[in-house]
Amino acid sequence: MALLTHGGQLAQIAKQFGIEQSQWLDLSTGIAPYHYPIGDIPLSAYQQLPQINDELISAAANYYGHESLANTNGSQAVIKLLPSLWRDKSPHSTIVYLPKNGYKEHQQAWQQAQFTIRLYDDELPPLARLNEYCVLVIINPNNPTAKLFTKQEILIYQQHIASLNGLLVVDEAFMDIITPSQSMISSIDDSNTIILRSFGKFFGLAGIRVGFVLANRHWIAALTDSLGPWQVNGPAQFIAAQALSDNAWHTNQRKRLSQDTHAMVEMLQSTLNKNTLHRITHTDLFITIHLNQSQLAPQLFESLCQHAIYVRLCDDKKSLRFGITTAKQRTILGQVLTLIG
């Protein structure tokens, strides 16, 4: 199985460029630069096997606005599991529609399960092109393009896929910062729709590996049974329950991420060469710069790494994705971009 290249591989990059890991500014992920504060964690969370945490389930149900959910060790386990579960449920299904530019673990999982992959660009595939029993995967907003489909747009596809006895998978890993929310969570009852939500990105705690899957009760039961017990460790469950319930922190986090994003976009627009920059797209958790010529992105990636700044060279090799910076980090990045021209 081939390993995909992701951001967040700082140890490998630091070794490659011969610069001590502590010297780097890591902007290679879409993880918030501010994390939810971790207070005292009960010793029992470490000593006992992690049971179903009613406080966490209640907090998640309130935060996401739906009770039919399961907490998982991030989204990755569900992404890997879905193709086999869907094949068991729908043995005639063979075709999966996926975004050409997006989180590639989705594509790899369906390919390994020997489904036929059909890629779409920035717009969803025409309704008339969808096949019976097909799967449509939507990353909303998309990473790294930042493309956002409205809930009304996706509802049309949900209804059409239901008529085809197909499956709709919506990865909403970055939905927490979309206002007003375009989440499909309120429309999953009695449907073959599965929603994936990330905890670590918005709350800045990707290392504790918490995620949630929301679907109708049939799907939640099937996923829970297949994933097995002890998906999320006890300390992580305790932290997530506190974080999901802290509405004041949510409001402040969205405010400062929005302010930093706008300031960073302005800095990039004023600093980057106008002849090489095609456009900038963004959410409040990452910014992607699209360059005019294909060789420019790898060159800029290399130059930034030589100055100990690690960003994400996107799969298309024509764009770079930056995590959102604090004011201090933004100053450092701006100085280096000015220096390398």
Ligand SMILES: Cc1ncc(COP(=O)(O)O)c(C=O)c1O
Given for the second form:
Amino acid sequence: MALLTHGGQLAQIAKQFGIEQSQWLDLSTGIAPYHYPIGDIPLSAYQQLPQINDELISAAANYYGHESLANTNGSQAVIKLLPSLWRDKSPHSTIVYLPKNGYKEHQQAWQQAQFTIRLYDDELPPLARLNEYCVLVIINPNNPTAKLFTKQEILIYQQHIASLNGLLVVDEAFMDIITPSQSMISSIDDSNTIILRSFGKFFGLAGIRVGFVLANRHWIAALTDSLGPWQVNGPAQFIAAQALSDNAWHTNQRKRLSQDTHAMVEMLQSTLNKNTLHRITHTDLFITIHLNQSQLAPQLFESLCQHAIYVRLCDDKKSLRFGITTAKQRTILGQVLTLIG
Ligand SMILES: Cc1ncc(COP(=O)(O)O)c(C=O)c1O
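Having seen the form predicted on its own, can you show the form predicted together with the named molecule?
Then the entire complex follows, led off by the chain already shown.
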């Protein structure tokens, strides 16, 4: 299967538009514009094989509020692995429900494992439609739509899926900035529920490839066994342990992301053409603008690229997703949007 298009493919876009990479404002991902500061990393983190790091596991257990977890090479590693693991555990399972607009690596992974794909729109599929052994994947909040389900809503699905001997996967890649949290982590002990958490987005360090999976102990044992040793390199483990323990930094990061998001939504509302803007949806890690005619999003994407601003043209081709800007970046974006009308 072909590689999917994602944000963050700046080198390719820069080449396509003939503008040097250093000239671009890259807003194509949902990665925070402020990163956790990286201090001195002990040489031993580079020299030794990365064993399971007690300090990191305990920092993660505190941060996520749950002890049964595994540290992975991004949540992507688990997304790829889950379909085959589930197939081994539940050979009668054939159907998976996935969001129509959402991070497409999920769909591709289940497709590759020969599952039948059923896509749902903004709302979860009706409970009565779910069948025995089915899999339900929820991205909460969803990327790029920003749709957020409450924990109460998901609990109802969890219960029903348990009665069907199915599997619930909740991808909480962007949950760190949701307050009050709607995370399902505290309700996963007795069920086939898998929670995926991304480290790179909220902490602004996607390049070090750290993620976590949380589930009951049987699932964690099976996943750890399949992933094999040395999932996450030593320096990345060291940085993640520090970042996850730094509560003051978490509070400040949430505050500035929320302020920047509000300012950016206001700027977009006042700058974008009211006749073409259908609506704006957002979390504090990305903003998605939905346009009311299908050709408008690709046109705006193209115009922004011509001015060295790279955003994500969503797969539906009717919307564009913007990463959150710092104040300086917001000024540049506002000027370009005003210029191109
Ligand atoms: C919803 C969602 N889940 C998972 C991922 C994978 O992230 P990572 O492997 O960096 O944890 C992404 C990346 O963009 C995403 O948007």
